[in-house]
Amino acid sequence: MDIPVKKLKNGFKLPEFGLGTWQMGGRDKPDTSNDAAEIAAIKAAIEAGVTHIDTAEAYGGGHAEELVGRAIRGINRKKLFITSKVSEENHTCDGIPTSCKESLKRLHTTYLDLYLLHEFSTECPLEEAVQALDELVDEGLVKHIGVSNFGKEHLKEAQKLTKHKIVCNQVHYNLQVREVEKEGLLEYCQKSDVMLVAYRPVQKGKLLEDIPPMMQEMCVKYQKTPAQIAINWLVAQKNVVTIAKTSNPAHLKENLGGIGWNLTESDVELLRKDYPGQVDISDLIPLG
């Protein structure tokens, strides 16, 4: 399927559904028991549509961008859209150079689409991390640059330092989890053209228990599962896009189902309001 894709105002386009590599590759080792497994599972997801992969060189000490590197052996470079991202103890203007190229070598590609900070450093200087993102991109490593993991003022400062544009800020944001919300990070990104690309749309599932009678509801008016009306929710608003690790190819082509159609802004605006359970700060990493 041809995946709708966002555009910024300054022209930087991004597939509304991307594929997430988290956990692929082991977590924060090297595990290489699940190899060809996930090799075939990036591989589906090409064959199914998906351009944009997401990937760290954190995943898996690094496994997981050498199991993408294996698995788009072959195809057309130009047709994918490749986002990676440096761990925090490596923001400095020294360390975010070695870990992009020590990256591209893993991924066996000469450049990156998009390359993000993983998180707000406390210990690395802003102003040292920008600056070697934007020598990254005057060199041709990279095409884009954003961040991961903001609030909204540790955005603002990240762009107040770049001269290349932030595109955008990945982050943990769900019909559960609503920081970027309360935050205000959610609203600031749609009016400064930055686009937000949320993780984790169905909480590893978690959404997917005990459904609730609204969304029960908009399940059968839509014809659509939870699933899809998570994902939906998401994409269906200004400036966001989403990604999600999923190996299962029908996980795979259920969260595509996703994608392609609009909820109804009246029927965005109550989940909104009224999904239950709803909490202000990630459980996973709170914005820095």
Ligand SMILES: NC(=O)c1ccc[n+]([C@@H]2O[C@H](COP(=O)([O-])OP(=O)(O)OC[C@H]3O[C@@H](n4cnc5c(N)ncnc54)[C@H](OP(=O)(O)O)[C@@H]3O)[C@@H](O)[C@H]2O)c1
Given for the second form:
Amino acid sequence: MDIPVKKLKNGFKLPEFGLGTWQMGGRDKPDTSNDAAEIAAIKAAIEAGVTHIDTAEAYGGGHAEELVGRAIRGINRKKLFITSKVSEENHTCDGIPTSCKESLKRLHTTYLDLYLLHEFSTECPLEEAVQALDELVDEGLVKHIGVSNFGKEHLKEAQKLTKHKIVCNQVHYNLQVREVEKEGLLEYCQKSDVMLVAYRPVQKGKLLEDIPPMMQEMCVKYQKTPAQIAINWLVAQKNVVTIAKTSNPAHLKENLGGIGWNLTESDVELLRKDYPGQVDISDLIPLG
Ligand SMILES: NC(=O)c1ccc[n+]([C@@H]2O[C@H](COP(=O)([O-])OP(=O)(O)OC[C@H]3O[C@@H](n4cnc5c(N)ncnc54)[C@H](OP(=O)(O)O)[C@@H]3O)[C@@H](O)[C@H]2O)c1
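Having seen the form predicted on its own, please provide the structure of the form predicted together with this ligand.
Then the entire complex follows, led off by the chain already shown.
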């Protein structure tokens, strides 16, 4: 399928749905026991139309990037959009280019479409980090730059410091985790032409257990599953796209069924207002 693409006023484009890779190839250390299945899952996603693949140097201690690199061999690189992230401890003028080049090696590619600061660092000066990102764009190693898990004020600061545009903030956002709304970040991104990339759209499957009556009604009304409603609720919103991880072909097919149609505006707002179990802060990485 052709995944619909969202475009910022400045021309930056990102598909509404992409594939996450956290826990493919291990958590914080490499785990090679499931390599063949993970590579097959990434390839299957690409065959199904997924072009945006999200990874990070931290995932599986770099092994997730290696798996992506192996899965994309032989595929026209220009048809893919690869995002990676530099870990907080490497947000220095030397650390960022070194990390980027290592990611490129593991991914078997000559450039990243998007490179993100994985989270705000309280140790490394932001000015140094964003200058290093700018230089990667100037050198052609990175097409676009962005941040992840940044609160509104730090995002604004990063925007002031960069020569190239901060095109996105990748953050924890779903029907239950609403920190980006409470913090005013969602509204800020919508007003200031920044893409909000919502990670953990099904809250690692937790949103799909104990389905509340409100979700059951939506599923009947739209003839969709809870995962599809959860994904559509995100991408129905201005400047919001999402990334979900799955290594399971049935889940991939289901998740892709979350795009290409629209919840009504009133149902988007109803789910925003009344969806049960909402929390005001991420249970993974609070905005920094
Ligand atoms: N920037 C950051 O700090 C940050 C933090 C977290 C995540 N991320 C990125 O965002 C991506 C997505 O987030 P996530 O992986 O944490 O959470 P997620 O996509 O909400 O959930 C992934 C988990 O849910 C399962 N799942 C997916 N679709 C399903 C479905 N339709 N039915 C049942 N189970 C389903 C997957 O298992 P199966 O594989 O068995 O389907 C996997 O265990 C990550 O992979 C990563 O790339 C970024």
